[in-house]
Amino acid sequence: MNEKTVTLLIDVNAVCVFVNDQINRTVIQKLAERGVKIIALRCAGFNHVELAAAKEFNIKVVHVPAYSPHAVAEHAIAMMMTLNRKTHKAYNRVRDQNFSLNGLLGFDLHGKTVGVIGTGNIGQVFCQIMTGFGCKILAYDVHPNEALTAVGIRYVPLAEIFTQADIISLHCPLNESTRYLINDESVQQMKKGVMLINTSRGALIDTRTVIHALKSGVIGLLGIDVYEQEEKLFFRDLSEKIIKDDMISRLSSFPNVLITAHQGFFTQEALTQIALTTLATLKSYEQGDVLQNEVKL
């Protein structure tokens, strides 16, 4: 949904939108003019909704705070393993009858230091999986997860993650304090050759800074399932079109970068839970019950 498509609405009280829909003040005002009373997000994040405007026009906003943390955490692991062992390159080589091992050298995950930024539901599952690999986990969150501290996960300042981690994985929400968390200052602190994984929100990363870090070798491997300008690209087939986004084109040209199109959530279990939670919340609203998943300022 955007400022153009919102005009198509007729006789509805609720709208159901996704992560790449831009629900700004203009859209919200038009929703209110059409009698919409509730915006149901089929996602956990709500940074793409102007909550102040929703409050101004008396429109409720609800989301799906948890669907399948395993889906996203496992996708982060898949990206990490693919980048490390270069299975995507090996697959293409063998299809061309090229069985050479040149350029496919990886490293043992066992014993590596993994920095996890954000330890909510997804970050917690990610930490548990990486513990199974025999990694040393350093975590950062403004609200430490007691379940993780109980099993020996150590919380440290962000600076220590940047300076110590061989692999950094982002699992935090996007807000004013986390926007461009990966920037010039943080990159300068990182170990040369660090692997960076982002399956959370695109704007956690300053893409221009990361491109420079890839060129200098500070970031040795990059895996992103999200991108700060993805609303113009993702969930569309653009194979016959010219991509006008120079940053995503530059990223795609690096041999040590893996990009997926926001598919971390895309499992049968997650989609089922998203649908059930969204429908249950709308039913609660219709019945006048308390909205457990309401997002408020």
Ligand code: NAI
The other form holds:
Amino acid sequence: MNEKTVTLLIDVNAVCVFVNDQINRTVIQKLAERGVKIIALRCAGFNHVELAAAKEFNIKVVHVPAYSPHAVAEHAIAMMMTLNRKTHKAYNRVRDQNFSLNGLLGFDLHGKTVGVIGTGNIGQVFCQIMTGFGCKILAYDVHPNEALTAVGIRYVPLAEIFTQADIISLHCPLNESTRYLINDESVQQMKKGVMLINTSRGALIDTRTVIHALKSGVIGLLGIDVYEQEEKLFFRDLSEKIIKDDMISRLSSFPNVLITAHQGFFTQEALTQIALTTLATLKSYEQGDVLQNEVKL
Ligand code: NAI
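What about the form predicted together with this ligand, after the form predicted on its own?
Now the full complex is given, and it begins with the chain already shown.
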């Protein structure tokens, strides 16, 4: 949904939207004019909704806080494994009867230091899986999770993650304190050749800085399931179109960058849970019950 498509709505009380819909003040005002009383997000993140405007126009906002943390955590690990062992390249190579191993050299995950930023639902599962690989986990969160400390995961200042980690995975929400968390200053502290994985939100990373860091070799491997300007690209087939976004084109040109189009959530279990939670929340609203999953300013 955006400022154009919102005008197509007639006679509805609720709208159900996703991560790349632009729910800004103009859209919210138009929703209010059309009688919409509740916006149900089929996702956890709500950075794309102007909550102050929703409050002003007396529209409730609900989300799906947790559906399958495993889906996203496992996708982050799939990206990490692909980048490391280059299975995407091996797949194409072998189909072409090229059985050479040149360029496919990886490293053992066992014993590596993994920095996890954000240890909520997804970050926690991610930490547990990485522990199974025999990695040393360093975590950072504004609200440390005691369950993780109890199993030996160490919370450290952000700077220690940047300086010590061989792999950094981002699992925090996008908000004013996390926007461009990966910037010039943080990149300068990183180990040369670090692997960076972002399955959270594109704007956690300053893409221009990351492109420079890929060119200089500071970032050795990059896996992104999210991208700052993704709303103009992701979830569409643009294979016959000219891409005007030069940053995504530049990123796609690196041999050590893996991009997926926001598919971390895309498992059968997650979709089922999203549908069940959204329908249950809308039913509670209709019945006038307390809204469990309301997002408030
Ligand atoms: P959550 O709310 O359970 O956990 C987020 C954690 O980040 C919390 O522990 C919170 O304290 C922490 N946090 C907040 N501000 C922070 C800061 N400044 N520095 C460090 N940590 C901070 O959220 P959940 O379910 O784990 O999701 C994390 C993010 O993953 C979502 O916000 C969303 O952006 C993204 N996501 C991506 C999906 C995909 O398909 N790629 C699907 C679902 C979520």
